[in-house]
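Below you'll find only one chain, the form predicted alone, shown as structure tokens.
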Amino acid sequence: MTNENQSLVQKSVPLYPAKTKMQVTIIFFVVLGIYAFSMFWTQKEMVNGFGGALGNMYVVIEKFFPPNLSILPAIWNAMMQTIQMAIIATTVAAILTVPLAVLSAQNITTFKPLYVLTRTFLNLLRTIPDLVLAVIFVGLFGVGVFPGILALTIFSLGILAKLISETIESVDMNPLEAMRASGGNVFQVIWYALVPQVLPQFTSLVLYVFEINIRASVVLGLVGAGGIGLVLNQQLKFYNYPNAMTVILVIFAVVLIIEYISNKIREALI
């Protein structure tokens, strides 16, 4: 067979079998149908449909603008409270994550019942939304920053422990085995063989969760967990829309700055 005929045969061979193409096509149209039905049902449940929503958008924007920048000095302390909540919650969660992540990593914790118990505990933490945690703690401790810190700590712990445990499970086990073979105990193996491999990712994930906590702490303030979210909720309740717009702009600017700094730190570490 000549080279020309071989190339023609190769071109005629399909990349995917006909059965696979059919399955992908069916799945595509099923998903498309779900989206179309969701859009139709959403519009049906709206009072005036999408047309009415677009018409109301101009009215809402007109109420929020121009923002009242004169309240900036009054809301700065609340913004600092929000940042402090995120810092404290992320720090406490990062400390508590270390033992939990090690215990929930299958390649490190060889005792199966302990591994399953830790995994189950972390799964339970992640099933409770941060807003529900904030409502519970506000009911227990009252309105303020402390309930917000507790809610963010538990919320961050569930995320961090899962992500870092998965990072631990993907490390190179050869250095750990070499440390064990040379007579190192559990703590020496973790400190000298595991930590150097995990530390850059650990730092990056902690910074990522800190960014999430800044945004989450604003939402938690809406249910009384303190910070700038509490101020925003008060302004909206009293229909002070220009003041609320100023609060939103401050939150937006602070989140962008923190995200930029966090990204720069992560780029330097990885």
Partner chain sequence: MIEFKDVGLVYPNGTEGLKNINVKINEGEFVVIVGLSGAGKSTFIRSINRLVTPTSGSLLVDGEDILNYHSGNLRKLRTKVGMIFQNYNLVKRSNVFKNVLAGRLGHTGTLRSILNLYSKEDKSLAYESLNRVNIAEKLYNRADELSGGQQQRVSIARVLTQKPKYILADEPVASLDPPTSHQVMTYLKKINKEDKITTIVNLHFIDMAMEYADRIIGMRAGEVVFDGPASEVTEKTFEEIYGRSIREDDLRGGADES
Second form
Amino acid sequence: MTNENQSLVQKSVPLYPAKTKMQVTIIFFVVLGIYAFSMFWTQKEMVNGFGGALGNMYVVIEKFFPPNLSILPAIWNAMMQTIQMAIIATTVAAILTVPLAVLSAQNITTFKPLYVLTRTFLNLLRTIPDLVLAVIFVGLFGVGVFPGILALTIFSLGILAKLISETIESVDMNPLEAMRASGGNVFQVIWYALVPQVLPQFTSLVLYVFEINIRASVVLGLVGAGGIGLVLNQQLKFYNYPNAMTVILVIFAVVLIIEYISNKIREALI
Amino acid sequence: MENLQLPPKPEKSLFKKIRAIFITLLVIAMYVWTFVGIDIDWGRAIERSISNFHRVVPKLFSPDWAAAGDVGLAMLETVFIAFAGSLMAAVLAVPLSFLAAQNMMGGKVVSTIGKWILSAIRAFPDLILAILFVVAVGPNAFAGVLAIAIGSTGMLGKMFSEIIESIDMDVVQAMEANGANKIQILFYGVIPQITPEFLSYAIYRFEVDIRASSILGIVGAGGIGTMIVFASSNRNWNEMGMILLAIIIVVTVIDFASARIRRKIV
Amino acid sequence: MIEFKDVGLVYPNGTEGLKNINVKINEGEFVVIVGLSGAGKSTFIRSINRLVTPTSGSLLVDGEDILNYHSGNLRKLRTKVGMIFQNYNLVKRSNVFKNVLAGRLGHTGTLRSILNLYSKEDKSLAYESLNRVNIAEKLYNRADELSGGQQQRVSIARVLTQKPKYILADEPVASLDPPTSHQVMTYLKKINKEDKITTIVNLHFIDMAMEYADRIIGMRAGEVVFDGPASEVTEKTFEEIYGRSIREDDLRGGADES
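For comparison with the form predicted alone, please write out the form predicted together with the partner chain.
Below, the chain from earlier opens the complete complex, with every other chain and molecule after it.
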């Protein structure tokens, strides 16, 4: 025994077990390998390589600046349209999300097949990118705000329902048990014991999704689904970069302002 | 007992009352403004949808298998864009997050500046970044990588700084008391506490970036988005069905794998 | 009257919660169930309002077997049986008054309760209940602003508002300090005597059981091992129920402080 101990000391005990060290090293090199390959793949179409790209940055600044601020009044309406689209989509999604979130919360929906069904549906919904939804709806309803609102609604519904069902799953179940014990039916139990617990987070998450929708509605305009993105797309098509830069700056400002407001509301809530 | 009177509700302060009325009016005004301002041509939307329905919807559900090869390749490129972009972001976000965390750099001024930088980056939608980078490096996948990298840096930096702010500072104090210097504290007191969460968020960000990078092609930044634009302008809904299928499968697989890995890490 | 006839309960994972229980609880009695944790006290009590469902035997409440009740008459049963919990189970973000009014849920239609349209009688009943446990001044406070003892009194008021025939209390004082524990038990006892509400309380404190109970039922490993009037109970009886000698932490103490 003593002999073995001594030899251990002489070998110097490693800080981590050899197996962990080995695993971490392998994972590190695999990740690095995929990274190197990704970089190679994504750069293979580039004419001048990475160095040339950096040089181009200066060209970008020259092309985009100074922004043409004289078009501000002209894009005002489109920006307002984007906000209105986001408001409608967020409101509709917030209403539709309630039954879906309850049905996909494991602690409320004890009937397992129903829970699994709603969960799967929501997971599927969340895999579809907003752009694809917009393209399909534009194909279906023609160019305009309506397909945009529809795409935003469905896109945000997937996110919101998942986040809220997770909130529901983390509530304190004791009050629900008490309401059930005093003879409340399912709706009364939900209204009296669940809703008060979830309401602050619900509002906060709806605001969060509203922010996401503002950003996403920029994307939608690019495929003809209304709003500021439409204007941006036109300017880019005509290579009118100073105008495009103004649009970008307006979007930037609006996103910052809305994020600021919704942060303030959220702080007041919790 | 029947005639028992309830005590009056405690009076709310005048300020609170005014505030409640003000907020209610504001919300009502917002909705009036929205619904009056929005211009939906219902007649046309319904008419179009009736005439287009059979041309679009059934085809989405019968994907064009002949395009499977091209779609697969484009999807692979999307995954590469997301991978390279999120890894770059994960590395870039670390120093920025230390800058923005209040309990690290000491001064409140520094952390406020750090937070401002991060939220300024976040205010640019990924697609806008992609537009800028396409102009800079040309219409190729690398523009997408850069857009994802910068966009994710903003979000990851914020998440990381919140993790740093939530660590157990007692450990750090104990090490200070031991006589450890700043670098030693960083490696022995801080990094072990934050590594699992950092990794978990970075992997989660990869999930988000897969979704984000699948649309960048619309402005020429590579990946499957390019095919989405072609398919939609050619009204090739069978191909769109194939693209949709590819996205759903890849996103689901990656979500699933990432959830498992994250559960193992934390 | 509540009557357990050969009641047994096996949980889905195979553990036996209750074994062959035969107990009859008479109108107006104040019964305390004692036993170590895991002895089946909680399962026993929760069977009566069917928060858990026994798997064999029959359980009669007012002469009807409640084990084959379904949603409709289950609600009626629960309206008749009030329950008090160890963790008070109040909605923390709602105010005291709303929490107490929730006791009327079983008597109120879904739509009316969701729109908060309670009758004047219901409201004065709720207020009166709060008065009876001396906490009416906290009417409009949020539940999470109250101390543990105050919250438990609110939950007693909630049960009173329900106008139950039976009250079940599952470890009502386990989270409280000794003086508050005695206060809560005193209220329960007072309500039992004044309103003639049959009350069944789970406790694991021996001294409290002896002080407040009319009748004590001892449980061990899902079985009833003792059943008799509190006057017949001695420390020896408890040693038999617990299967070990009595320790300091089996006593709540503090009786003279309250």
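The term rigid core refers to the maximal set of C-alpha atoms that superpose within 1.5 Å between the two forms. Computed from a predicted model, the values in this text were never measured in an experiment. Numbering follows the first chain given and starts at 1.
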### Query
Once you line up the core, how about Pro66: does its CA shift reach 2 Å between these two forms?
no
